[in-house]
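Have a look below at one chain only, the form predicted on its own, in structure tokens format.
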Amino acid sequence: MGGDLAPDEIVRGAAEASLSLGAEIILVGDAAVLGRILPQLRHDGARVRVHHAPARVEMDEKPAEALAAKPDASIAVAADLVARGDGDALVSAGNTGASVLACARRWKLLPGVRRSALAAVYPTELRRGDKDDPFSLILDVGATIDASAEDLVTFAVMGSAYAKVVSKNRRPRVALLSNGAEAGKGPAAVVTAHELLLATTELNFIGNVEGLDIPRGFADVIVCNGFVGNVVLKMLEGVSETVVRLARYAHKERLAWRLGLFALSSAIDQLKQITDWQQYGGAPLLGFEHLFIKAHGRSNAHAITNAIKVANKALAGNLCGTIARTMAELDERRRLAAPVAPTP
């Protein structure tokens, strides 16, 4: 029921992704609006159903406040739904804010997290993966504002996790965001984030990064607190729709610049393609013992089919066990680093 387009657009892309995934979608919201719409649309009866959740937290309320006056919203009944076990991921295009708490408020944190991330792609100039994939991961972006050193490590770990499992690249190039490449250079946080990836993990840590390496590709996961992460986030998405919207400008201004758009058009499809967010379905919430993926609040319906395909994917990678696993082996690593009391 979450989303600028919601329930249509959600209910026709839950419609679509069950026609080619084996997997069960549950609809979590009003079952007489849902009951309505799904029954035009082409779908999978055996494997889509519906579950009633009679409220829903619109994209302007207060997060807090409005899980607090409506504990029967369909947000909140999804992520019930999955601590039960009655579902394995959730997806959604609704409110963000109260997305992250209800997940945090029903969902266990994975051993060894002691805070989630919400991580997201962005389009990037190199390619990277068995798909020769355009973009690369940063986290995190808006759930966790001020991260420690330690969260900072996780992060790395949780999104090279992700990188792996989703992106299908082996040996994911980790960096940490700063203003400089130098390993000093950064807050507190940064700097002593940097000596515990060298000494404690077997991540593919390059070091540090700037922001105009962002949009090039050099790493393919890119941490930082989630202010810095959503301030970057909201920079590039802005970006990109500039230009798209300076090139129809242009067009329509002088013959010259229409020649000149012609000729460049194959560019400029591409760029569109690329920095398509709904061509990625969304970002996933890290940390947890399950699987958040937030679409884009806008997401029509392809956007929802690929957020689902990319929420069954992550499941079938085993995405949350390969996270644990990997906090587990990074704990054993600092507990053998430790150094020994001296006996008295």
Given for the second form:
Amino acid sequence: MGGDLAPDEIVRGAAEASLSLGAEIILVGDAAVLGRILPQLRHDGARVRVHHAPARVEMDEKPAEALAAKPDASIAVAADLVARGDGDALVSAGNTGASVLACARRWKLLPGVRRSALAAVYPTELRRGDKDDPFSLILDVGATIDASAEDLVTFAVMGSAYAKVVSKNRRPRVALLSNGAEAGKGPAAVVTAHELLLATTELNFIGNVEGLDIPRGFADVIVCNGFVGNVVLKMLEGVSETVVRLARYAHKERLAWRLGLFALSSAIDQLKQITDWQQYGGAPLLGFEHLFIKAHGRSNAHAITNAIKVANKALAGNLCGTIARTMAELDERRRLAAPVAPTP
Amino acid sequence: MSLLGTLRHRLGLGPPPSSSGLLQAVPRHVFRWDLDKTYLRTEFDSIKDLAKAAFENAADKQAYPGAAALLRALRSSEHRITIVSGSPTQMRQVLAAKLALDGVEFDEFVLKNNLKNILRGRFRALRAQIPYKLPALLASRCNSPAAPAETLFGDDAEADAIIYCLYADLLAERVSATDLERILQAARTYEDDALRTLELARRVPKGDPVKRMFIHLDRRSPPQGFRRYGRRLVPVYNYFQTAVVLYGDGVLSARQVLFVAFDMLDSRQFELASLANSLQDLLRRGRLDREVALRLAGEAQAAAKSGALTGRTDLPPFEQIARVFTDRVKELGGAALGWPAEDEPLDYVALVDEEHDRRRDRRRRGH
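Alongside the form predicted on its own that was just displayed, please also present the structure of the form predicted in complex with the partner chain.
Below is the entire complex, every chain and molecule, led by the chain shown above.
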């Protein structure tokens, strides 16, 4: 029950999801508070369940310290519920570090996965998949700061599976983020990952892409380590916010510019709709036996409903199972391809 | 009465069987039910919906899961079941046939004579709820032995909460004749209907028999909106919740509650988890005590220990039912739950005006 607008907007989003989805929703938080908010909202009382957790990790708390001091924090209790099978997926808008840490301490990684990855979507020029999705997936954006070449391949497998299951993209184009399109460009882990991905027939690997290719949408899944991904994501968010601020400035500055903006208003609205992160639900944490969707800290009810819908869709498409199967196939092929040691 | 006579009555073609003895004895408890959106899953928000409902046959009509099982559980020689519905009298045969198909027996079945309203040019009366239902309830109490206890079942689609509270307050003499007149005016009641209602209110046997009112949240209206109607009115999402509250009131046994639960599980629209969530929802809203919920779980556990079986392999065993119910109670920890509902006098004129505004708003939005 974390997030800047918790608990009201979180409960509101969950209440809406209880009416539109067939899923059972477990709200983990202070039962007395939740019990006061829920009756004020339209919801399905048979599909909503409350699990009492008296504490919560605040947005500005240090994750490890907060989890140690508050073992009954809602994120820890929720991760426990999923670990023991009471829940199938976890959605939170709370402290990202604490959420990832709570999952990592309680959930097992899928066989063949050494590190988890947090994925984020970014709006692009090109659309993709059966649903004509106007965004590409970038992973990792912060779960694994320093990833090896094998980790990057795993991220590619997980991102591709997510695009297949959630975006209904039958053959997602996977790319490595580097400082040049050439195979030899980039740090050693990226160069090696490029070689490994070329040999990975399970994926539709299209090579390296540069930062400027992300918004163009040449790739459906863009793979990088958590450090690079986090910097890229925040820079892209910063650019979007600056554009909006510049437009506001132009609106105030001159009448002619104001008229120009007015003429473009419907197009700007459309653009805003496409780039509205609240439409996309949240960032999935991939690699564990269970699914975690990290909703934006500022998520309102609409964003939370969408995050729950994404989790529901991923569960219905057996995302974790798909990743595990692909990893097993990859492992098997590597094992068969490995040179057999000569018998003495 | 002959079997034919009983059948004619069940099909709504004749008077109730007089030889059953049920009508002559003073009942211990009267259960008054609405039909559409309370018992039957009926859509009447548009002309198309109305036409569909009118031409459906009995087998096509759908009861809400658990409603028929609850009505069967409530039926006993000491209880009386009356149905007061806003459906037109022309539908009596098909509605009575549906109730018969569901194994539901009743003592009284009142429908609305809309043909008469049309012929008299009273178009306002076609959709009016208060001017029709309030006198129907009063007449029913006037014309049969007055029971010491009554439970009313309605829904959130129309003005059932207002009508039922007004009926209860009239019986308890908490609403004066002058106030009733003003309320009927606000409800745009035709003058002769208003006079008839006032007369019925004057001669109805007084007391405070209405112990419970249930409002089925068909529209999923926020339950908070019903707090002002007081503690005895309980908004419910489904009939398991109704059965559990009646268990807490001592009206139903644990066995009967579990029969309602099994009927709902049988419908495949509910799972054990959703029933347990419904139980927890009542606890959170302060409509059920933890002790009552645990007692119900304890009775399921006792059934398991005695070797009782649900009788069906596709239904969860008693042990599992007991465990899941107990877990849902424990999940709430020691948190202080529920807000006490208000038991303040109601301003019925304001409520009627609000209801008119809501209906106008719904019409404007096409609902």
